[in-house]
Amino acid sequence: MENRIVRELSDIANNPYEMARRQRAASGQKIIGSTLADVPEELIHAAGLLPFTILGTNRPIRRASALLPDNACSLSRSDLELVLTYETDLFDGFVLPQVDDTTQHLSDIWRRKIPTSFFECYLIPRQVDRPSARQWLLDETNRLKASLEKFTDRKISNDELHKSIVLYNDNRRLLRKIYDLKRQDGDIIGNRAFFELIKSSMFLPEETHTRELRHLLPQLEKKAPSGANKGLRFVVAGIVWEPPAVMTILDELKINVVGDDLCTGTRHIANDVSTDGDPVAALVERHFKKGPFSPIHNRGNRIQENLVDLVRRYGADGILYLHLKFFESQDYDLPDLKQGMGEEGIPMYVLDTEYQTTHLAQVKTRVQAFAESIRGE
């Protein structure tokens, strides 16, 4: 029987908007979007707002066409449809990265467009063993932090963004727990179910969101590994699992996800907060703590290295990468990761996505195939 707790975030996971429209009708708090990635959530969450995660939309693009690229990613062109077409009201402010040129780009679009009492950029420094990096990125979360003050007229203590740290730190290991029950058995807790409670944390607010998991630990713990289901094991790569249904494949295809290097998975939930010192130091931090990033990362193939170890730790049978369709800094990274694995050995095979797919047939056809491909079948 599907708990109960799993199926209230999968949907909240899969329509979130309503969800935030009756938190923010309750309890009066403003709503502030943010796009991927590495927004630092605690330092919204203690200015008392509640920060969300601006995940694109799967429904037509209508408007973000005529103001991006065709060429620009699906998930920024989808992301800007969403607040100009189908979620116009929802958000208080924003608070947009900018990672790459489109997200740069992006930004400037969106500030001129979608009209709001309260947006920043927050500019991330791509280049992370530069010696200038922390100091950049401590100057710029400082700057955000002043931002938010200024916008809800109230200073964020230490004493706030401590416990906002201590909150999340401890959202994050009750994730990272139920990760190792899904590796020791898939049957505990299916793929999409599990990365839908990622999902919903970047929604929720994070009280109730932890409150739910604090429930749902225990109940899973209970569940003792079958040992029947004896798929294959494979690690997903790539910024974001689209669509959805990708996961969904997987569950029906028996293979259990060990690893990832997601932005909507272990991305969000590896490396706690220090509690010791300047908060907002220790937010810089964890950032340079973080798995490389397609945009952000310190050499080259430190991709290639952090995927090779996850396959090596966990014992995946494979890689699944999932390529966002002129993700630009993916198409760079590509050429030398299919050489690199192919050199290590590990059989790796590129999924081409985006927020708009729909051959849902197709993709489930090819992930069979490159399945069947490694049992030898």
Given for the second form:
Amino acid sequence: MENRIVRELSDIANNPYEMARRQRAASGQKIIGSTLADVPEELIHAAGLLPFTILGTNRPIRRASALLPDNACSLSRSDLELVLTYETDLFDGFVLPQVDDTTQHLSDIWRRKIPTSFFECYLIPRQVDRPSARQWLLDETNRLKASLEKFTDRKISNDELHKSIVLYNDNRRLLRKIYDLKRQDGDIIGNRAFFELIKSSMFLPEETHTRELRHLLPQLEKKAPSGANKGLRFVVAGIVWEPPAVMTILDELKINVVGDDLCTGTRHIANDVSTDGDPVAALVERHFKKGPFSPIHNRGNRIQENLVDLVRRYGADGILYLHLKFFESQDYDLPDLKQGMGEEGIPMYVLDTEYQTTHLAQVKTRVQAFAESIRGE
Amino acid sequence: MNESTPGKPRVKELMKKLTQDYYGDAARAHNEDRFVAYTTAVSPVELFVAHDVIPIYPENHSVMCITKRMTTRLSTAIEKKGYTTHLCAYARSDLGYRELGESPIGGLPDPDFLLACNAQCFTLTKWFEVLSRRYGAPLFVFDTPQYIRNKKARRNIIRYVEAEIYELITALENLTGKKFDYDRLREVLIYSRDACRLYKEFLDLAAHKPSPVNIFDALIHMAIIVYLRGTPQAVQYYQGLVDEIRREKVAQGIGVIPNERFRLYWENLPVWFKFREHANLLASYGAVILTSLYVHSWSYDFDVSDPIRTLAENYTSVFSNVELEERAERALDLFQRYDLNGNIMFLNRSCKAVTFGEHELREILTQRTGIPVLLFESDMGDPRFYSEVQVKTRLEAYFETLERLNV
Ligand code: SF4
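Given the form predicted alone, state the structure of the form predicted in complex with the partner chain.
Once more the chain from above appears, this time first in line as the rest of the complex follows.
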């Protein structure tokens, strides 16, 4: 029987906007939208604001094309379209992180074109292997903090930030526990349902989401591994799992996603923030503990190493790489990555996706063919 | 035309010689146990020069591949390996060269070290990551956060970039096993400062009416400021260039074209494989393109009293790394100083770093100048994305508009 909590969180993952509006009306809290990735939600939360991650739209692109050329990545165009056309009155402010040329320009365009009373960019270091990056991110995070304080006209105390950190850590921990259950047996919770739990945490007030997860976890734990699911196990790589039907297709093919390096997956829930010492410094430390992310340079070949490690650690049969159209960073990674996986003997299939994908039947045929090739059918 | 001053080579010949020497040096580097660093056109190359590491600019080499019309071939070779055609044509030309070994100058020495400065673009980091894996050479990402108009942020950014310069110095010391010489850096920086000033003086000659230089001259002569910054040869070169143009053109009121009617701004990099043709075509309308922010990317203003600080400031604040409004201000300054009355804006598929904000830039520039814009989309290096007919018809229509408006 379908689980009530899973269903409700799934509804929110698919249409978070009504919920957010109601939430704002009820609590009087302002909503701060931020784009991917790595904006410290804890800080926004501690400022008494509602952090909300803007994750694009699958609806048609209309106005964004006139502002951002067609060869900008599907995610940035969808994000812009969402606030330009579809959700014009939901947000009270924005924090836009920058990691590459697209996000840098997006930030400028956004600041100029979207009327709002609060706009801040968050300039993430594009290298993480030298000490300078740490000091820089600390400075930048403190600047973001000061900017939020100015907007709300009140200081964020260490105590408040500490509480927010504890809350977000709890949430991440619960999601990781559920991921572990799912790894044991894909029947405990499906791919789409699980990744929607993560996605909904990027929309819902963290208190509500965590409360729901606390109820959900024991219910899932009771479902002993049936052992019946003998399907394939995949690692999903990329930035976002879009369009969402990709996860449904994996469910239909009885493939269990046991690992990922997605921003709307592991990157969001891995690594807790230390609760000792200066909380801003702790947020910064967490950033440097995260796994590799294509636009941020790291010594060596971390993206590949991380994926190989996930495959080995979780006994995956292959990698489904979601390549987001015009995501330049992935474009440069892919040829070497394909070759590297070939050398490692790990099957990898690259699925080209975009937010506005309509050919879902084709997507299914391709993933199925990949699965069959692994099974040797 | 005047005879050249006896004993002084004409700049054209000088350029040829400097280029040959530079690439000759580079080619011999490994035999002479010298180190080669790949770096980006906008980067604190003074550090390499001061440390006797030979800087090589794959972008420059790619421009040569493009102007020799090799890019489609080179690109096709790597498309087979899975690289897509929407990557920067410099990157595609370069990776194609690595694949096929074809080069207009017999190739480049392999790198011992790579540096990617992202003030220029993000693309270079990813492109150089590929090279770094290929050659097993370390890549240093010289990270320059967007130089936003916020005092506090700027102070922090400069502090960060200064810290990176020290990290880079340590990395170079580790590479060569040699101590870095700060006195030598100051010396190199003085050459850079002087060459950049002269280079800017050269570009600013376009303010004359009629203009003795056009952007195509700038695009040719900028090669030296890109790869010989920090050397006495570059200073000598631009001094010679400025003197020659003053003597032979300015003093005699000779312009690039006889009846100069339209003085144009060009946004973005050039369509490299077409730029001569564009110059001729425009001349037939009495139009001359005088400048762009792009060619001004190397008009640095170094304050040698604080080398590390000035390197950080100059390389972080390049036009592709400031907010759109500031970029627009800098373009408007050129409109005003050069008295421009036309504006061609090229949406360059290759260069996301310069292109993605261009629609907004256009809005600001038209609002502020009232000058109509010719906007066209193509690629700076790949003829497969260039439509001759489209460009010609658009140009024709554009000049009709300008005529009608009686600009
Ligand atoms: S993307 Fe633009 S700035 Fe970067 S290498 Fe290509 S042309 Fe140059």
